[in-house]
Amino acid sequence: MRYLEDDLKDKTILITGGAGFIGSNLAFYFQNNHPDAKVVILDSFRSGETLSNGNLKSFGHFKNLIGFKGEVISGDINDKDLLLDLEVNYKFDYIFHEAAISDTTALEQDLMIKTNVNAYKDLLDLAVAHDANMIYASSAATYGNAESPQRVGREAPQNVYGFSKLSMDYLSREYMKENEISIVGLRYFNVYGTSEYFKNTTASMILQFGHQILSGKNPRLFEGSDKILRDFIYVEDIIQANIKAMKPKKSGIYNVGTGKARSFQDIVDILQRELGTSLKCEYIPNPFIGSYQFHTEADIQTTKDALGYEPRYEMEDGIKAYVAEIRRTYIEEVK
């Protein structure tokens, strides 16, 4: 579905983290709906480099971009020479900033702040130099254990990732005061959908439960999973919000969720219905009690007002749309 009526002919769009989950979906949105736009992807792509928790430092993967016809640059947003080259040799009209250390369990505070906050400032300077609108990924992790529904202004991050995203939001507000460009931060809630497979263990529980069920294993849930609720949002609605953020009524920080909390039990029940299985659920003690969010739900009224955003996918719709891709990745990547 096309979310922007404007013709983007002769417009140049930079997508950082473009080989990742959200970035690659954005790239194909533009290719399919605005083929006259020039899209440039910047991604560090994956290597064998890992964080201290054993997870990969970068989840960018070439398979997410198979079929993409635009320009692809391999590089790190921490590389100031690279950013200078982008400033001198390109003229961007829009910047979609998706690149980040996005692992919420990462312990490297120095790398998290350097990559998520300091490099973002350099990208804001690039946007100002090019008079480009900036749309960037913030996160519901800024809220920590804040009471539901989560509203902008009620932040209480519980990890360095959430802190880094909140720091990006504060920085954005300062730039909004001093510059004419549009700046929109989108606080993603629990996103699932096509191209998340290469996030490995940080992929959504929807994908992980789907693969568990396809392997014939009983789904393993925490005890009381019918009472553990999250605002799960299908990636197509994330793309909708990003595209509508190109022409906002007002710069700002906005939640992107469905505004409805659903349980992990719901996920398994819907997946089993779509996959035609009836495996018995196994319930295990939750070892994260005390450091675990039991309820997230985005207040999206300001998002609707400023962006014209309206979520289109209930969880049943999102999983139904996603299930063929869950099967494909299981057959081609897991089996």
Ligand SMILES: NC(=O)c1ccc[n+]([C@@H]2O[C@H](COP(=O)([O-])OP(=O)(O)OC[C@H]3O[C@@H](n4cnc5c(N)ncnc54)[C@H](O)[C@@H]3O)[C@@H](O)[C@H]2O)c1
Second form
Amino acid sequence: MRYLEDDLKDKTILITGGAGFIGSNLAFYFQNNHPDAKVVILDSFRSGETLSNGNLKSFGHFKNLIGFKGEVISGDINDKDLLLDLEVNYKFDYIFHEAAISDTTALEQDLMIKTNVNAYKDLLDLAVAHDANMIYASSAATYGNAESPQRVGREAPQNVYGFSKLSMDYLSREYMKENEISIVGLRYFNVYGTSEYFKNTTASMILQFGHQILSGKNPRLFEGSDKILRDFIYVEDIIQANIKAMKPKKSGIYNVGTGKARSFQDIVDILQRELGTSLKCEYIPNPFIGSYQFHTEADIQTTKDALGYEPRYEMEDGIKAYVAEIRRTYIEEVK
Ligand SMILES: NC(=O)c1ccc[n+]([C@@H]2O[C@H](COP(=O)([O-])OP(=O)(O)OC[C@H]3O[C@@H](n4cnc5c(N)ncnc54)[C@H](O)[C@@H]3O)[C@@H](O)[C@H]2O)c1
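Could you switch over to the form predicted in complex with the named molecule, since the one displayed so far is the form predicted alone?
Zooming out: every chain and molecule, the one shown earlier first.
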């Protein structure tokens, strides 16, 4: 579905993190709906480098971009020379900033702040220099266990990842005051959908449960999973919000969720229905109590007002739309 009337002819769009889950979905959205736009992807892609928690430092994967015909740059947003080169040799109209240490369990505070906050400031300067609109990924992790429904202005991050995203939001507010450019921060809630497979264990629980079920294993849930509630959002609605953020009524920071909290038990039940299984669930103690979000639910009123955003996918619809891809990745990547 196309969300913007303009054809974006002669427009140049930078997508940082374009080899990742959400960035690659954005890249294909433009290729399919605005073929006259020039899309440039900047991503560090994956190397073998891991963080102390054992996860990859960056998850970008070429397979997320098979079929993408725009320009692809392998590079690090922390590389100031590279950003200078982009400033001199390109003229961006829109910057979609998705690159980040996206792993909410990463412990390296130095790398997290440098990559998520400090490099973002350099990209804001690039946006100002080019008079480009900045649309960047913030996160529901800024809220931690703050009371539901979560509202901008009531943050309580519980990990360095959430802290880094909140720092990006504060920085953005300063830039909004001092500059003319349009800046929109989108606080994504729990996103699932096509092209998340290469996030490995940090992919959504929808994909992870889907693959567990397809392998014939009993789905393993934390005890009390009917009471662990999150606002799960299908990637198509995330794309809608990003595109509508190109023409906001007002710069600002906005939640992007469905506005409804659903349980982990719901995920498994819907998946079992879609996949035609009736495996017995196993319940295990939750080792993350204390650093775990138990109820997230986005207040999306200001997002609706400022962006005209209207989520289209309830969890039943999102999983239905996604299930063929869950099967495909299982057959082609897991088996
Ligand atoms: N997926 C979610 O549920 C979710 C929720 C809230 C916020 N977010 C945010 O949305 C954005 C996109 O997330 P995603 O789920 O697509 O994650 P992802 O890890 O698939 O995408 C991030 C991309 O950034 C790249 N990258 C990492 N460090 C880089 C660096 N130093 N220089 C250049 N590229 C670098 C990675 O290679 C990867 O391709 C991130 O900013 C993330 O924090 C995601």
